[in-house]
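Given next, in C-alpha cells, is a single chain: the form predicted alone.
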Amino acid sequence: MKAEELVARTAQHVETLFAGEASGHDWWHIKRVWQNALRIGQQENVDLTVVQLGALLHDIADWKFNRGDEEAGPRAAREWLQTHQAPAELIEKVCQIIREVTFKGAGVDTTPSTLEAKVVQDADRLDAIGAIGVGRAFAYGGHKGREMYHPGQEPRLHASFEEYKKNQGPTLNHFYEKLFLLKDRFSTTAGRQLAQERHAFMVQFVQRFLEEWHGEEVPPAAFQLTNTP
C-alpha cells in the first residue's frame, strides 16, 4: 500500500472511532493535531509520512482513557498498521512518537529522541494552548466531574508521571500545572513561534477568569508558583 493511502485510510479510520467525542479529544483535535503537524513538518527535514501517521494515531488510546496504560496506545497503532502491512521500521517509527508525544508532568523531561517525534509533540501541544485550547481544558474537566476553580486548591508541579497521573485538581489548576509551562517546552523553530500569542491569550483568560471570580485586579504574582522548578 502506497504511504499516501495509508494516511488516508488512517485519517478516515481515526474520524470514525472519534466522531461526537466530547471530552476535547475528539476527531477534531485529531485533524488539528495533523493539519499543524504538516505546517511545522513541511519547516524541517523530516519523514512526513511518519509525521502524519503519529499525528493521526498518537491519541488512538490514551493512557487518560485506559486506566494509565501507557503501551494501549502504541498497542493500538501497531495492530492498525499492521492489518496494513505498514512496513516494521515505519510501524516502530510511529509507535515511538505515540510514546513520546505526552507531558508526564512539570518536573518531567519529555523531550522527544527523533525530529518527525518533536515535530508531532509541538502540533499537539499547540492544540493545548490559545482559545482552543481554554475551551479542551474545560471539557475535559467537565468530562471528568472535576470543578472549574476551588480557591483553596493550590496548583501542584508533579514531579513524576505517577504522581501527574493521579492528578483530580480543579481545571484551571491545570493552566498552572500544566498549560502555562508549554511555552517554554517546544522543540522546533515553527512550534516556538506558533505558541507565544496562543499562550498570551491563555495568561489573559486565566487573569480575567480571576477577576471575575474575585472581584478585584488579581496582582500578577497570583500566575507564579512558588515551587516552580
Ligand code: ADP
Second form
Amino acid sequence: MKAEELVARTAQHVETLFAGEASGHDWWHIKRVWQNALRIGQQENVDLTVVQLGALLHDIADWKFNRGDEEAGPRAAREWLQTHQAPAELIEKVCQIIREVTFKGAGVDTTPSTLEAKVVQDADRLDAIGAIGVGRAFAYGGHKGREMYHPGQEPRLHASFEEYKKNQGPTLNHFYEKLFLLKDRFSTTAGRQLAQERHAFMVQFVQRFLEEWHGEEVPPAAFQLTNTP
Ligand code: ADP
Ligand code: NI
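Just the form predicted alone so far, so send over the form predicted together with this ligand.
Below, the chain from earlier opens the complete complex, with every other chain and molecule after it.
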C-alpha cells in the first residue's frame, strides 16, 4: 500500500474510533494535531509519512484511559499498521513517537529522540494551550468529575511520571502543573512561535477566572500568576 493511502486509511480508522468522544481526546483533537504536525513538519527536514501516522495514532490508546498502561498505545498502533503490511521500520518509528509524545510531569524531561517525534509532540502541545487548551482542560476535568478550582488545594510540580499519573487535583491546578510550563518546552522553531500567543491568551483567561472568583481578595500565593514560570 502506498504511504498516502495508509495515511488516509489511518485517518478514517481513527475518525471512526474517536467519533463523539467527550474528554477532549476526540477525533477533532486528532485532526487538529495532524494539521499542526503537517504545518510544523513542512518547515523541518522530516519524513512526513512518519509524522502523519504518529500524529494520527498518538492518542489511540492513551495511558490516561487504559489504567496507566503506557504500552497500550504503541501496541494498538502496531496491530493496526501490521494489518496493512506497513514496513517494520516504519511501525517502530511510529510506536516510538507514541511513547515519547506525552507529558510526564513538570520535573520530567520529555524531549523526544527524533525530529519526527518533536514535530508531533509540538503539534499535540499546541492543542493543549490557547482557547482550545482551556476548553479541553475543563472537558477533561468534567469527564473525570474534578472540581474547577479549589483555593486551598495548591498545584504540585510532579517530579515523576508515577506521581503525575496519580494526580486528581482541580482543573485550574493543571494549568500550573502542565499547561503554563509548555511554552518553554517546544522543540521546533515553528512550534515555539505558534505557542507564544496561545500561551498569552491562556494566562489572561486564568487571570480573569481568578479575578472573577476572588473579587477584591488576593488569590492564594500559589495561584498568583506572577509566580508562573
Ligand atoms: P499528553 O499526551 O501530553 O497528556 P494529550 O493529547 O493526551 O496530551 O492531552 C492531554 C490533555 O488532556 C491536556 O492538555 C488537558 O487538556 C487534558 N488533561 C490531562 N490531564 C488533565 C488534568 N489533570 N486536568 C485537566 N485537564 C487535563
Ligand atoms: Ni493528544
